[in-house]
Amino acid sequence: MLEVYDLYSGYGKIEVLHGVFLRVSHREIVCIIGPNGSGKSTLLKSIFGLIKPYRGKIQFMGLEISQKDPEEKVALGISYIPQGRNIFPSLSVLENLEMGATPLRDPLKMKKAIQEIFDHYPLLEKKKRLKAGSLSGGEKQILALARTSMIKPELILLDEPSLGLAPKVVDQIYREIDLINHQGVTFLIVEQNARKALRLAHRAYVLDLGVNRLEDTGEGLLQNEEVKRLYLGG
């Protein structure tokens, strides 16, 4: 689905990445992995659009789109849910939804997704009259879920989708982002988080200063001994 060919990308003149390799398969849950600072969050810019590569190609789906706009990759079937949850804080919750389901444009499928989400996400339902910017630090990682899923994406780029959670939070999160994968929707996630992230990914990469380090299943990278020494804590 997604192939990431030797990329360099970064901010003005610094060079962040320096020639990063990547694939994701349809339905796959790939997580990135690797510490502060190695480029994790700039690759998912580099590949929404965010941030213009200097060079290297991005294919989705066979089409080659390393210099599209965000807008033309999200009609592509590309969602992006950025650090610190992707939704409007002075909107309602209700607001929020509706603002996510206008690539639906017909107002009929338009309430349907909506129903659809609260029919799932009772508690949603429930506030839905709320500021979304009044919900928990989980509801709102929730909404932000809810509202990308709507649309129905093929590739959903998830950055630190844990950060700042409580952990019994963080395995909601976590079941959340199992089912919406298992109704064929396919992840690329960067986490900090790197033992929950790598027991629910198909395969994972370590990046570190900017360059593809190690490649392997979530499992092979959470049984690894270097990878244990150096990202995991022991």
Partner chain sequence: MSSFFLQTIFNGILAGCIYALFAIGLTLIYGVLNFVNFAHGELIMWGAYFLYFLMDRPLNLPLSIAFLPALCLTILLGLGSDRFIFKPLRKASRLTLLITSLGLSFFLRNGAQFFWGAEIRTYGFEIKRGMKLFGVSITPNQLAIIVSSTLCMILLYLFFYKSRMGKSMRAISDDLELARVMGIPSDRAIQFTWIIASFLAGLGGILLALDTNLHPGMGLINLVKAFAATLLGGVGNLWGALLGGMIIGLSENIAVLLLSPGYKDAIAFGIMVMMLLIRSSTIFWPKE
The other form holds:
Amino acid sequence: MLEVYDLYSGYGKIEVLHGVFLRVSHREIVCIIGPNGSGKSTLLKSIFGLIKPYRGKIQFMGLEISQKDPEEKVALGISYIPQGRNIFPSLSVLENLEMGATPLRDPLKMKKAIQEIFDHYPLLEKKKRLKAGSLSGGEKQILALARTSMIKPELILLDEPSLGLAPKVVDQIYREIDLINHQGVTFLIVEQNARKALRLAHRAYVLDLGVNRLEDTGEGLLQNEEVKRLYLGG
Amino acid sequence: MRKIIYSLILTISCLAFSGVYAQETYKIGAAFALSGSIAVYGEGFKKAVDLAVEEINAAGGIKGRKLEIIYEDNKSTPKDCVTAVRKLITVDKVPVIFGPAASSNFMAAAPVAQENKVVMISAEGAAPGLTKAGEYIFRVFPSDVLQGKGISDLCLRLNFKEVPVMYVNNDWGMGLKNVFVENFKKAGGHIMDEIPYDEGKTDYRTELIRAIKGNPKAVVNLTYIKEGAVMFKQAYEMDIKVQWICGSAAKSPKLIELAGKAVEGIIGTYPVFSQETKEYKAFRAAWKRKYGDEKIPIFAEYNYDMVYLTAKAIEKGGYTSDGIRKALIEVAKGYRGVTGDKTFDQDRGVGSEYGVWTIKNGQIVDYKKD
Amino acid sequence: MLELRGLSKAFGGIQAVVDFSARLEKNRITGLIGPNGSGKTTLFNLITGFIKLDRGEVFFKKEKIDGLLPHEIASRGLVRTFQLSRVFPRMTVLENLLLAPQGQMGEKLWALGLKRERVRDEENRNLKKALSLIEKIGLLPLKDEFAENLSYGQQKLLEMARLFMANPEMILLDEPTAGINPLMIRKIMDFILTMREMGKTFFIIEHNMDVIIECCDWVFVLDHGEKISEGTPEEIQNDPRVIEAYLGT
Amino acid sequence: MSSFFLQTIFNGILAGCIYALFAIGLTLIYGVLNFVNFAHGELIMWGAYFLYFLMDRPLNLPLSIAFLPALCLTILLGLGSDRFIFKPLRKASRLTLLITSLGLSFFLRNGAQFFWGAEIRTYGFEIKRGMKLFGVSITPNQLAIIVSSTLCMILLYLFFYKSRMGKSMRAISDDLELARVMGIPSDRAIQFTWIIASFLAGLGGILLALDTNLHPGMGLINLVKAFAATLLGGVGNLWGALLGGMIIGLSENIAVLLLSPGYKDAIAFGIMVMMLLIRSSTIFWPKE
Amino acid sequence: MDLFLHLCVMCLIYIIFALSLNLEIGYTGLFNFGHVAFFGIGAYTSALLTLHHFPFELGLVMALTLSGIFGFLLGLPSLRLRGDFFGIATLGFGEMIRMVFQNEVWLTKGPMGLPGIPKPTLFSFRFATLPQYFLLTLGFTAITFLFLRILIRSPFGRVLKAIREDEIAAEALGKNAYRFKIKSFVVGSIFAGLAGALWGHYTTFISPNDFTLLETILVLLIVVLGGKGTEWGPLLGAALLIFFQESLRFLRLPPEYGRYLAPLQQMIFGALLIFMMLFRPEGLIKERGRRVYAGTQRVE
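Switch from the form predicted on its own, shown above, to the form predicted together with its partner chain and output its structure.
Below: every chain and molecule of the assembly, starting with the one above.
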């Protein structure tokens, strides 16, 4: 479904990715792990088009998309959830969902999709009039996930969903990801907190200093001592 | 739009031909406000000057040579007045200049003329002390010292012993206000409040409210045309019923055009000259011939007289600034112009009497107490 | 050299740094590691006065420095760098370096008039030093270029040289090797080690474990704002708590 | 005496209504594009002059017909300034934008002077005495101002909180990057922001000119007041802008009764500078 | 010839004015939109003192001192503001000072203005004629230029540039950015005051109308057009603009069209500002790194 081929990218003068290869198949959860500064987030942003890659190919369902704008990619069925600030804090929960439903276009469909979300997450319905900024960290992450899954994208690019969350909350987030995946959505997740992500992932890549070092199934990498070495040296 | 295109074309063609001007004329400089905040007045002055020049030239000019006016825009700012006068003196080498209208602008430029020993004449400057810069500086318009007293007398005559005074916060307004207040107090009057206001604003309601705070019967308002138009309209809307007493600067058909029935019944003073003299009648006829039904703008008569006086001075004293300076005093002695007697006093200014005008049925008429 | 006692900071209810205490010895290189968002940079900002502390005390050379302004702390000999290189883009390489020395006479307005000789001498001294430094980092041909025209790695090197020029007693480095190629990383590590030999003290945030292992004498590990471990790099590598923080449970 | 006071308060409220319209436009542009548009004042002024142009010779249109085209022209001016000047500078620093908008403001102000001169102009309606209400005189124009600005407020509220586009605009001013990521068409929303801001500026300018007069300098002085109102009410806050506008309008009118009227315009400046200094430590200090 | 000298004097005064603004905008990154206030303070101080028969020397010194003091007082609070808000605050300050000139009649004679400001006498030499005044302004311009040049080439100026580039990084290097900004602001204000004083004694008449936003725009345009952050930029900018402005007088335009000229010219100024920002934000002269240092010998 998604293929990244020899991708070079970075911010202005700072080249962060020096030739990355990647493949994601339909309905897979693929995880990218790696230490800080290895270029994981840069990779996601480059795939989504927030950064224009210097060179290399990105193909989505057979289509070359490396120079397309984010708006076009949303239309193609790719969604992206950035790390950290990923909701509109001064809009209400309901309004956040409405904003997320933008690509659906048809107001009736939007309404239906939002109602489905509320059915699935009663918590969000209870708080729908509150400003999203007042939610807890976990609730924000759920809101971001719900908002994105609502439009039924083909592929969700998810950047560090566990950042700054307590371990119990992280478990909950991962359960949600798993659920959404079972509805047919493909995931490409960047994680630093590797083990939880690896347990969930079908396959995983390890990124280090802007190139991919290892590729295996999630379970396989969990056992791999090399991963620990990459993280902690040795 | 068409005017603009023409102006552009003219600019270019004038540039090309600027060297080919005939030299056989007596050139006089005029640093007028052709743009900027008081350009409303400048246009009228220019028309009056043009009329006089046309007449003189039609009558054979001065000793066979024609008069030519070189207009220089002073942009209504002191800075550009100085530059304009300097340009007239050094580039066009004129011995005499018709100075800027507003007193502050005139006073900025006067030292330059004095320094270069070039005669400069004001046809509208009313500020006391306008000609202080030196012996080359003249005015054919009476000083506000006289008008201030005139307003004070008018108030007392109409039995307004207590009035607030509003004035436009610039050199003219404040100068006149000072003379008025001084005279009024001396004569036993009481000033209830002094309210300066800025030029060129669009809302004077609060100032008006403040003026009528003590329920005065009359308010002295030393205003220009545009500010006056705004104020009287707003006073009318707010149903303020007081007797307005103005100065000379508001006496204009333009005020009626702008403010309509709101200015009905206001009265004011103005330097008076009889409109019954043959000089004035001739002027009015000439104006009508040249400009049709257009109303005679404020102070046009003074500009007209200024040109004639200058022409006579050139004829008598020769085309040098010292000649003009000396001859001006002589030719003016006992000269009856459109605006009456133009004899210069020792400060190179002229005297005048003050009359009272009012607006009745949309016309400016002499005020008669009924 | 530097003593931290119970530093704490919260941003809008979220604890960024929790009760962090540490002693950093003179002439040592101390590392600070931890997953993204664990509060490392915040800790640096707290020490150097860029962010106000909620609680805690900072002592530098036995002197209390918390509550001082950033430039006051810097002029006492505790200087930091930033995650992204912060050279002054529209100043030349040479100017960037000449800016660094502390307490320059020529920066005082009155001295420009009254002590011209001294200002000139001082400037000449600094110039000589700066030029030799530029030569050492191999930027001599570029000395009159605007810093914005350098490559990112060169900018980082310039930043290092600037630190050298500033000659502080202690340096806090925030990810000195981020975003540059291995060759440059080597150069920067050499720089750090040379300066240590000259008696400087370092506190380094670094993700590249190879750098940590090679340079650091002692390492602190931060997770969710809390210090979860400390020790030599070898100890840290094998500490299960650290592994858990990085790789999860 | 009390009727004087009431009249003053009424005038203050009237001015406040109009300032609020200006302030909302200003704060919208600031919220979405993150810079202070100095040329906003000139949109106000041109709005009024467009109407004058349509009602003057040779067109001589009546107010009811000329009103909408005048607003449309103002909107076009706003959109044009974005398309040709601010759009190419989208990534430029705030200071570049500040200088640019200062230049644009100067250009537009003198443009108006070029066509219509520096004199005060009026739409030339016949003047009417105001009706008396509790000793306060109110003209039909003033009534129109209060009604239409209240109406505008309500419509704006509905727009921002009920319509998709309004919500998108709020989302964008919250976080432009995230909005793009979510496929919210940011270009269209930015255009819409300009449309609304210019609409409010044009409407306010016309109302102001109906109540008072037209003058090429009316933009700048009202911009300052709008800015002071924005700062008072909090940047990006609809109700805050209304409240701030009222406070400025009232305080400057009351101040004239107490201080020298020469300082009337200084009141807004004073409030503005004071707010900048008070708030600097909290809102406007750069986030590090 | 006299007109040419006159234009030169105007040009020189604007050069001083622009140089002082360049120190703030170009070298320190302070976008001061109220610079004309200090121009006005300088003009009024010197004019008032000499009109009360104090010597010119004292008037000048007091003009500089007062401009500096006001600069300090304004800088103290407003320099804590972020860049664009600083710009707006100074814009407000500029207007407020003009209103003070306009309304404090007991001091400034308000809108009447101050006529008859005496020509300067420096060490009992009277600069009365145009060439003499030209030399006087030339002297002061040279002093200003050299002084500011020494300043910006000194380590002090280097710190200012560093603050312009990155205030935070400058702080991290131990520079007290706030204090340096105040110093720069005060020095800029002092020289603006000098320009104002020279202007007042030159025209011999000043009134509040001389100190409006138009002057701010003009001087800002001079700096931006010439090239901010360069030593010669303000000179080039001032020469271009002043001579452009005055050369329009020589278009023998029929007076009926004169009305269009002033706004047209100011439209051009506004448009120029926009065009510079769009297409050449660095100005006609581009800022370059310095190659010669205080030690003067060029190190190869």
